[in-house]
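Heads up, the chain below is alone and in the form predicted alone; it's given as structure tokens.
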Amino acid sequence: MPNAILLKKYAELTVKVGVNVQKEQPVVIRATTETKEFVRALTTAAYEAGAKYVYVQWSDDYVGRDTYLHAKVEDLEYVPNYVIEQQKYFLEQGACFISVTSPVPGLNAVLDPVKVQRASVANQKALSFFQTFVMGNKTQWVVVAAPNQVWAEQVFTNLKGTEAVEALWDAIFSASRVTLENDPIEAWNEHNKTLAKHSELLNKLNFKSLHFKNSLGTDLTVELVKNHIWAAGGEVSATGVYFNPNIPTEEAFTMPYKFGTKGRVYATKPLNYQGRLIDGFWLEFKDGKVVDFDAEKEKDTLKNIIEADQNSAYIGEIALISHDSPISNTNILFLNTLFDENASCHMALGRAYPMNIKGGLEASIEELEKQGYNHSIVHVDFMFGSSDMEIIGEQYDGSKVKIFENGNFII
């Protein structure tokens, strides 16, 4: 068990700073059975904050693995109407959403990746309205993490059992700015102010494109949409509520122009996707689209991401993070994108965030697409930052500004 005081602080941070639960607002918690202690703490914190009710949607990765292993693919692709109606009900009620990630890396390595992908695509299509709603910040949402033993032992390979789990709890608390001595909520208020300064400066510079280069072979140009907005830290929902969608977070991110990415990028950290660990991979882009790729491990899984739909081969997010940053400096490979993406510059294959373009939250998908927005059923982040990354931004008048040197912000 984690320290009770720290767990309570972490739960309150998630509820009050993460989703910022409003009085009489329903709260939906999505979590695996591995995280029941934290979910109980979240439930208490949510009710104490004034939640109307708390609904927990449980899942179990081991049950899920056996289901994928034994069920017919056509049955896996069937999404019952009650599942769809339940999500519609939550949206109609104005609920906010807490997702607790607790991956079991490698659990699904025995599964047919095509079968898993077909089921995933069917589910994402059936619930695309929900993804559009949440990624459009129509309500508050947050992703946080809690350990399980398998994950902890893979992160801390020299530890076993309870010791590994406690070590991962300590790492999660530290990355989330939760300590015995501090007030995490106040710490996050100050952190959000610092992140806001980064995004304000990047917005003022108004780059047309970014050029990334390092010794691993990354040589990539990413054009940004006109009227793009850099965001960092907290966001404001369509209902006017300030919230933090990721705990932890260190990034400043914006929207690429769908057809404006060219060159090659090499991943610098493994990508845990659907229980499979993709490693040693690179992508080649032309006119915004992945035209070639390879991976040392799980190439077929990478292929499934790229081919999930007609737009998953294009990127929807580009994010900047100094290599010399709190999570990076732990030298811990978390095997979880929530943490690893905040230790490295990253980009996402698939859907973009409407908030990253002026007027985006009020615009229709069709209007956004005319401006170069990428609409997809997936949004998969992968990390490509390094200690020697150089980034040069080009402005609309042709002038160039060096943003990163030796992996870090210099502006």
Given for the second form:
There are 2 protein chains.
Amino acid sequence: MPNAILLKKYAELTVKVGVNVQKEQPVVIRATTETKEFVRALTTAAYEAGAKYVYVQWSDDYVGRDTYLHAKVEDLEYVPNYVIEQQKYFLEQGACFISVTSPVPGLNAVLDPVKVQRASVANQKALSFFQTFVMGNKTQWVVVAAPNQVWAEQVFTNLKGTEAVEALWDAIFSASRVTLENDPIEAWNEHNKTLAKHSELLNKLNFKSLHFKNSLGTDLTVELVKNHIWAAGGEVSATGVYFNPNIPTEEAFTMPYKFGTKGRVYATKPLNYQGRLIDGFWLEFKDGKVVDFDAEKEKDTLKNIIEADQNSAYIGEIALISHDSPISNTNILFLNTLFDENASCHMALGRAYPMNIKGGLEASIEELEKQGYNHSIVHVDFMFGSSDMEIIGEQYDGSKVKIFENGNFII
Amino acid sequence: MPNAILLKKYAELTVKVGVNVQKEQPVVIRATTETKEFVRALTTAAYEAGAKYVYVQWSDDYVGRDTYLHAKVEDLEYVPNYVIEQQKYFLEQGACFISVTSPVPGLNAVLDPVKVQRASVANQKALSFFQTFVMGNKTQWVVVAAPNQVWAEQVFTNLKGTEAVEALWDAIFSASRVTLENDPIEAWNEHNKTLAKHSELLNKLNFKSLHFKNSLGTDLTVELVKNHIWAAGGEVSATGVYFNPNIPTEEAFTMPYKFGTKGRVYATKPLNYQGRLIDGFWLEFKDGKVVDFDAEKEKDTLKNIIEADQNSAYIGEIALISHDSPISNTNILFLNTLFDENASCHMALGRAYPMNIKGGLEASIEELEKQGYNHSIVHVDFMFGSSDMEIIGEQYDGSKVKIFENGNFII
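Please give the corresponding structure for the form predicted together with a further copy of the same chain, as opposed to the form predicted alone shown earlier.
All chains and molecules follow, beginning with the one already shown.
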């Protein structure tokens, strides 16, 4: 069990700074049974902050694995109407959404990746209206993490059982700026100010494209959409509420131009996708699209991401993080994108965030697509930052500005 | 953690003897997050037995308590349409139902019982179609138990933590005829034969009424419906599948005539209802209805049961169990009706089982009510058996047969 005071602070941070629940607003928590103690703390914190009703959508990765293993793919692909009705109900009620991520790395390694992918694609399609709503910041949402034993033992390979779990709790608290001494809410207000400075500067520089280069072999140009917006830290929902979609977060990110990525990028951290760990991989882009790729481990799983739909071979996000960020400096490989993406420059295959372009939150998907926004059922981040990463931005007048040297922001 | 072999045997027993899942039949499991290990074992066992799909409806008593505490009663009473759609979907798919009971005694003692009752009644009304379907044996269903720490520590007051949990697992396994040495499925086939003998004899005797008397003050006559059926152990669903609705079970039970109970009955075990422990209570009946009652503890909660709707003051079940039954002989007060009701004669306030009258499974509620069936949104069992219970049955020709002496069957 984690320290009760820290757990309470973390829950309050999630509720007040993460989703910033409003008086009389319903709250939906998505979590696995492994994280029940944290969910209970979240529920209490949400009601204390004035939530109207807390709905918990529980799942269990072991039950899920068994279902993927035994059920027919047709049955896995079928989404009963009540599932859609439920999500519509939450949206109609104006709920905000807390997702508690607690992956069990390797759990699904026994599964047929094609079967998993078919099921996953069918479900994402059926609930696409929901993803569009949430990723379009129509309401407040947050992704936070809580440990489970298997995950903890893979992060801290020298520890076992509750010791590993407690170590992972400590790492999560620390990465999320939750300590016994501080007021995490105040710490986040400060942190958001710092992040805002980065994004403001990047917005002022208004780059046409970014060029990434390191000794691993990465040599990649990413064109940005015109009128792109760099975002970092807190955001404002369409309903006018300031919230923080990720705890923790260290990134400044924006929208690439769908057809403007070219060259090769080497991943620098493994990618946990559907319980499988893709490792040692690279992607080659032409006109924005992945035209070649390889992986030392789980190449088929990588292929499944790239081929999820007709736009999952294009990227939807490019994010800059200094190599000596607080999370990176823990030297912990969390095996969880929420943390690892905040320790390294990363990009996402698939769907872009409408907020990353001027007027994006009010625009239709069609209007966004005309401007080079990528629409996909997936959004999968992977990390490619390194200690020797160099990034040079090119402006519309052709002038170049070095942004990163030796892996870190220099502007 | 329970012994893995016993857990697997218990899960298989539940799946094969409890619901007797058929090839390609969906299975719905209702359980709390506290019982996740058992739910995982059940899921595996269900798929291995040929289940088409396993749906788990998780809940968490601590989240539930917080919701009852903080949400407005109007919001608690409101049942969104997706909840109803979900149950309808399960019924349409021909699913069978496994309920894992794992009460946390005393958890809800802080709650306003009136608020809990209003919410509970509204929910039961909205899902009444579902209860009618399941209690009418239209499909297979089973109630089984799994421990949680709070419950275990209240049953074994001299033990703490995992020791208490393991002791409760052992007691549950043992009461359910699951041992390392035996084949529980075979043991249940034998057990069902013995139970069938009891019910066959009682059916042959075809009593008009039963008279209960003991030194505590119980002096009660329970008239039975004409054409009543005594049931015990396994039952056959409307779809023709043999199943066992309770694991464990020791009872022979039938349907009282709604307006034919008179006299006073003293409970002999506490009753755990909605997280509150009603204790030291008695009920006085006239023309089938509770006309007076008292309780040393939680009288208001007892009142809430009796006043849940216009028929919850009438009884719907009368059940006979020898005082020296295997569960009674453990001398463990389980604080859970599933076990305690099998250690003692009991009756239920509220809804009767249609199967307990000839043609009942095919009859409409209206047709059943004409014969003296009691229809209610609640069905709450309470125990009144004792070591000196005497039961005399009266037949239609006026002849009397002593059925119980000193708490035990003597026929």
